[in-house]
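Only one chain is included here, represented as structure tokens and corresponding to the form predicted on its own.
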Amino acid sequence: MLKTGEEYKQSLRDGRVVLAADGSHVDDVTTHPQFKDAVENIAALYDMQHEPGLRDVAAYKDEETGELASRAWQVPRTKDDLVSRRELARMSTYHTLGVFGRPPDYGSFNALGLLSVADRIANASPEGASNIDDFIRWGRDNNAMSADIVADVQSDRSVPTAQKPGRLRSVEKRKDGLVVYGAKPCASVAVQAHVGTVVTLLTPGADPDANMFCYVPINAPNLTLVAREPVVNRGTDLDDHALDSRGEEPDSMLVFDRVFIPNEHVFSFRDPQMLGLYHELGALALWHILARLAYKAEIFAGTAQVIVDVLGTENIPQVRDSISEIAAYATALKAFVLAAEDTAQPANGVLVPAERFVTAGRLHSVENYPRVLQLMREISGQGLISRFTQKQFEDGAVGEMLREFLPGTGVSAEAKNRVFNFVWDLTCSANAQRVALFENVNATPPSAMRARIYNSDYRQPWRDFVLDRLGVDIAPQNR
């Protein structure tokens, strides 16, 4: 039930079809050079699970099985359960210092998602509710790694929604499952992922046959994805970019070309209530979002202090003042996630976290995300500028004056300019820009989680409190 890294490279060489940025078509991801290097660090992730010092964190032991199984596809149940999950974010985060969205411990919520709304699915399909529990039975027996297929293709805004021809939606309904024909796009990891969960949250005015919740292997018969351009360099060098070297995070398109969906993967279809969830069914998902953006936060807040440390430049005011306020950033979305944590609620034997504080807590870090960008990029000067490869330190006379002429505080010129080559990667690179666009729209941008959060009721009773206490009554048609 436990992959290493291995098995779980030698589980992807299962004949699914990539069309590469070059154009050419992929026979083995974990080898062609855009995807092998994000293939490594995934599969570094299964290894962790072997680990000594690592496996209570990225494992558990099943209740029902009384086998180890990946804690990723723990359905948190109590307190301790979002904590333990909480800190499998944390160490997932932490190894791939923040810039893959989508870890192997992300994409089983949305089963877990639909597993805590599966009351009011069953009211309309009883095998659907029962697909959730056996597809989570799946995930965690083969130790899966599943991709989120969510949002729409962009297309001419002036064509209705249910006429829009690239939408996903099922072109023939058979008694066995269905066929489904159209793309969706952003799929973000499913390249390295086992299946992913196709789910119609974003379109409210989905006609009935693209209402569907259900899941795909991702080497199914007649799927194809189509990576976008990579924005690393190939065979970058560890030293040159500590982190661009890792590989990226490969956002594809999967174009269904009448692919066929067993109804024993069928989870929903045609039920309009699902349309309605978006926030219920995602809660579980948004909050390991908000969780991995303030570990990711911490990252930042380190790195800060590191680049003040080998420029000696503490003692300026501004410099101080930058780097409390990267620290109070993460220190914040921290807190949200705690409150979102400790005001959990159970749903269908799932504790969820709160809604508000998850909300809330996201849009802080979307909206201050470009901020600390542009602080540490500030704190660090020329230093971003200054940088130079490992090949030119090597070159004889030039490298020398190099090591003379740039030494940090305490550091060599070299052990800075691993530093600085850093921070980029980190704050101005292309993958640096490429991260910050996914997480300013990753699930919702900022516009719709101030409308969310203006339309939650939870401020009524602070409005009440002020309205009673000046003994003012506000008839209800002018509210």
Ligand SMILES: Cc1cc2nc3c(=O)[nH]c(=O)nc-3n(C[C@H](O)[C@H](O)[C@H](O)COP(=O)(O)OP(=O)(O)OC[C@H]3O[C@@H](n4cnc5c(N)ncnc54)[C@H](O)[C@@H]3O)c2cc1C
The other form holds:
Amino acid sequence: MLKTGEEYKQSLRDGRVVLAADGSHVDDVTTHPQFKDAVENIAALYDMQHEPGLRDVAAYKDEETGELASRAWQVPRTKDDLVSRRELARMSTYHTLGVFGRPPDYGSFNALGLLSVADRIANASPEGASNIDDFIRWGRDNNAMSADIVADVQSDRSVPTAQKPGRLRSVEKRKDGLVVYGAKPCASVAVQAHVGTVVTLLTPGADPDANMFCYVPINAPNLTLVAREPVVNRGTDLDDHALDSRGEEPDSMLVFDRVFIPNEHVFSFRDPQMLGLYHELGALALWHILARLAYKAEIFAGTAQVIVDVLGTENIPQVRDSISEIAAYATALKAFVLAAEDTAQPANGVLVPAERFVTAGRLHSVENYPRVLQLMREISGQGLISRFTQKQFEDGAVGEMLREFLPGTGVSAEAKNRVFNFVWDLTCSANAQRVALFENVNATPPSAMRARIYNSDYRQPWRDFVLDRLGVDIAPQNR
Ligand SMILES: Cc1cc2nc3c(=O)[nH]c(=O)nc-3n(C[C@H](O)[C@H](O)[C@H](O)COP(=O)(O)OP(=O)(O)OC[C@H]3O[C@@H](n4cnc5c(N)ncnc54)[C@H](O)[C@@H]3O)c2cc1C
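Next up, the form predicted together with the named molecule. The previous block was the form predicted on its own.
Zooming out: every chain and molecule, the one shown earlier first.
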């Protein structure tokens, strides 16, 4: 049940229809220049499942089958399960250096979120609820990678939601399933995933035919993935770039031109109680996003220390302050993650991290993300610009002088150059900006998180304490 990297690549040669940015129809995403580096990056994660030292992190012995299966599909039932899943998030984040927001271990969370509300789904559709169990089993048995198909296409806001031309909706209800038409945007990693889970969680006011929760194989007939343009420039010498040379997570818009979704793939359809469950159903996914950012922040803090060490700027108090701020960011994010796990509650047999800490933690993570990037740029100085290619270092007398003039503290000029190529990829490159954009909105923007926090009632006792201490009585407020 555990694929190797080669088997993962083979599984992507399945007839999927992908329209690349250069206008070509992609025959094989594993060899196409726009996608192959990213595919290799994830293929390495599949191989890591077989490495003796990492197998315990990546896999678990499944009780039902008695076989080793990917932990990515393990249903977290205890706190230890959550901790193990977080360890897997750590492994994938350290491997991709945090620039894949939807690594294979993330993909099951829409399904697990649905499982956490399956009792309610069963009231309207017992078949839908049992399809969730079957899908999780299928994902586990196939070591599958799933993309989130959540957001709605951006179009004229003056048009009512239920009339938007691009909304994904059922245009034909058949005995054996739905025929769907429309589009879903920004599906990160879908190009190199096996399936996508479609959920209607960001669409208050969706019409009944657009209120659907289902999954769709990426190679489904009549489904086209329109990939966004790449941002990593393969035309430049990337060999010495530890990050950008390993590709970028592809995002694409899924265009459904009357795609058939069989009944067995449908979890919920036309059930009004499902709209508005974003935070409840998304709690596990949002916890993973926060955990990944916490591990990424460790990489930021580690990188900041390396910058200071190679430049020998450690004794400058203001530089130390920057390092401390980045380290405190990493520690704060970890604290939010641990608090969310510590106060997790079971929901329908799934242990769900506490949303209160997840939402506040995510707000903190995205608000401070640009500041952390800026601090790293600040402590780098000209290092981010005075970088040269390997070919320039090999250019006879000039190369020799570059080596003579540019060494760092305890490192050669070329090693220092490699460090700053990495810092560039992490904080300045086009891919770094794309990733920053992703972190800001991939799971609702900060404004929505603030609104969510305001609408929570956990601060009520704090307010009552203050009023009580002051002896002030005020009329109950309508919030
Ligand atoms: C790189 C990248 C990768 C992504 N990957 C995925 C993915 O894998 N799967 C997926 O489903 N989606 C993905 N997304 C999409 C993401 O979910 C949406 O961008 C996000 O939910 C915001 O929705 P929108 O872009 O439609 O914004 P719009 O609804 O067009 O709104 C634009 C802006 O207006 C403001 N705004 C609008 N409505 C509100 C509101 N109710 N409260 C507060 N502010 C508001 C916000 O500032 C918002 O950013 C990705 C996005 C990016 C940039």
